[in-house]
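Take a look at this single chain in structure tokens; it is the form predicted on its own.
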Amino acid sequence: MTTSSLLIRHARILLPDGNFLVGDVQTQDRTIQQVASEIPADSLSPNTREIDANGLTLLPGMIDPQVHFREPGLEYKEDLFTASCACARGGITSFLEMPNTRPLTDNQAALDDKLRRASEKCLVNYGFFIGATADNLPELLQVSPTPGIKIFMGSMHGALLIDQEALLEKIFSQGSRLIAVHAEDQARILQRRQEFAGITDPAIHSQIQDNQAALLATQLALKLSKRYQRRLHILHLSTAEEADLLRQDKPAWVTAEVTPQHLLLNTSAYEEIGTLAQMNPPLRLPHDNEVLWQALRDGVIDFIATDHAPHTLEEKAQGYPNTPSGMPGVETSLPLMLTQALQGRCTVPQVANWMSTAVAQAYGIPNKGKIAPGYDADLVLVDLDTYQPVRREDLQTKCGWSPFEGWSLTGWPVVTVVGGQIAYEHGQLHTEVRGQALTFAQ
């Protein structure tokens, strides 16, 4: 349901200073116009749609800065429409998508194709990374618009694998665009695959791609970033060792993220859900969970991303090591984190900062991440009083499963607003709504 003007009444509004105001928010077209304790109805245009948000909490729309939505080329797993429906249900109003589609997003034509597809299909706002290969440096310097360059340092095959230091240095040394790294050491992974060959227990995945493989790659990326003072973002940080490294030595131009999976799941999940727990980088030990939480609270880790990477249940049932790594996450990330906030592990304002405000700041996305006049009307109303389980039949993601199935969570979105349009409300998607391409002022 599209509308040019919205009035959200009686909400518990998260203000930019981290405090809450019980009051009203009015939007016009795609922009927030007023935030006040009460906005008189007679001051609004006659076609204003009113939403009674009594008892609900209003947060800025979430931004998921690392997803794999599989289109083009792998639409049987997910596509831009189904993934954006899942985003809207999860309170995510913008996403940044990775380049390992078919064909790869490694040139302007491929980027333009994704932008066209998204404009036709996506209920939420969108941006797409450009992928680094051994021979596309000119494209990396010129393509636009993009949040940055994605480098797979390990756990990848084909043209997107960049595991030689000389080639990495060539990319780091030219240009100023943000570089986001999947930091795992490919040589160590290959060596340990041989060492543990023949083992079919999926839990061995966390030993093959162990903490040391992650640390070695993060150390290398950090070294090159410092050498050239190059803006670096470390994707899905997963180990205590990496968090400790950044705590000791993190330049101002370096940021890092963590997934809800690496905060809330660990190697015990293999016993419970088998290959559904398999992802890259892998799940770690409970000690890693705790160190990552502390690093997030302390600001050593800057924000949260899901690494939403869906595969079909049939693919996940093939048996390790023939099973693909990855799990969906956009629908559950916000309620997972808000549930942790209500359990005292963090606060609701911290969750909104980690999942919205800090992401917009890190990627230079203008007018996102705050509820204030002049900001984009990307908003999510959540219910912090009601607990509901994660159920397979409720999921919008095409893959149709979640590693958190059965978990009882609060903070589920009730209404999601994208650019002043209601994309999701009370269990119903408004599939005619369309987001917009994000811009990046780095």
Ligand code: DOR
Second form
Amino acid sequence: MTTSSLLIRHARILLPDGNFLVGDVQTQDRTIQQVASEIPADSLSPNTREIDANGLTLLPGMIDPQVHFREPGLEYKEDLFTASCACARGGITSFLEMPNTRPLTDNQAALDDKLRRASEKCLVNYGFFIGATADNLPELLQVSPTPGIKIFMGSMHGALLIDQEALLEKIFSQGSRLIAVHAEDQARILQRRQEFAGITDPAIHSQIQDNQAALLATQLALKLSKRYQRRLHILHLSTAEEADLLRQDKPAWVTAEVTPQHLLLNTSAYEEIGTLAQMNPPLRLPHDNEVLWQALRDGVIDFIATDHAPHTLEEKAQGYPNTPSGMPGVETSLPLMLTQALQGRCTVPQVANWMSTAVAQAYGIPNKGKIAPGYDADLVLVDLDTYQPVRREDLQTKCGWSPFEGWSLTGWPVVTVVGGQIAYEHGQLHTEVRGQALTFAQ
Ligand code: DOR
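Moving on from the form predicted on its own, please list the structure of the form predicted in complex with the named molecule.
Okay, now the whole complex, with that chain kicking things off.
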């Protein structure tokens, strides 16, 4: 809903130093103006919209740095409007989207097309990766604005697959912008697909694309990044072996992320939800869950992304191996992580850091990730007292399902503010709100 000034009263505000202040936050236009224990109402313009946040916790808006929103070309699964509604409901005020749409986002025109579509229909802020192909190196060096270059080292087909070391080396050696890798070794995957051919139990997916396939690709990306001191981000780290590798050897210019599903689900999920648990890189063992949690808490893994990758239930019902990999995530990630915080696995400030502050820092997104005067008014008010289950009928994602259905979660967003505008409040979306294109100062 459009308003120029907001006053959020009596919230438990997460401050940049990690402490909480019970007080007020005032926004003017797109910016946070004041943060104080009490802001006198008579100091504000008469059309200031006031929100009573008594008992609620105010966090910086979440930034999801890896999503697949399917537009253009695959809108039957999801589109930028439905996905951004799901973001607003989930407290995600900015997203970074991947290039495997149709056409691929592998040149300036395709990037401009996505930016135009997003400006017309996204309730939240947006940025789009450029995808590396065998022959678009000049584009990779020049396109703008983009958070970086996405390389699929494996588990992809078509032009976005870059599985030859010589070609990878060419990309790593030229330019300086961030390279984000989907690290799975394609040769090993193909060989194991043959070995396990004919098996239709989806649990075999985790054995075909096994821990070793992920480790081999991460090792190669790390080697090339070190050779050229190239800024590298490892997407959805999924194995204990990769976490151990980074713990021993992580240059200052390398970052890594983990998904809530790799922290909270493992191969036992196939028995319960079958192919809905199928994703790339696949779910691993409980041991991997534990090692990933420890790496996240220790700072070996820097932040969290959902890898929101919606597919229809019809597609997911086709039977393995004909089923597509991927699961939605943007409207459950924050309550999932806050529920873990309340259960003592981490703290609320850690969750806000992993899902907002650290992401803004790593991608050089100016003025986001903190609640302080001068920062963008991207905010989420969450309720840490009430538990509510994930219900299919509440979901905004067009695919209409979640791997976490039935999970009882706390920390659900009550109000989501994007650029000083209320995009979501008490179950209602304000679909006229529009986000802005993100900028990246790397
Ligand atoms: O499971 C996945 N699905 N992982 C990816 O990296 C791609 C995604 C998709 O686009 O469906």
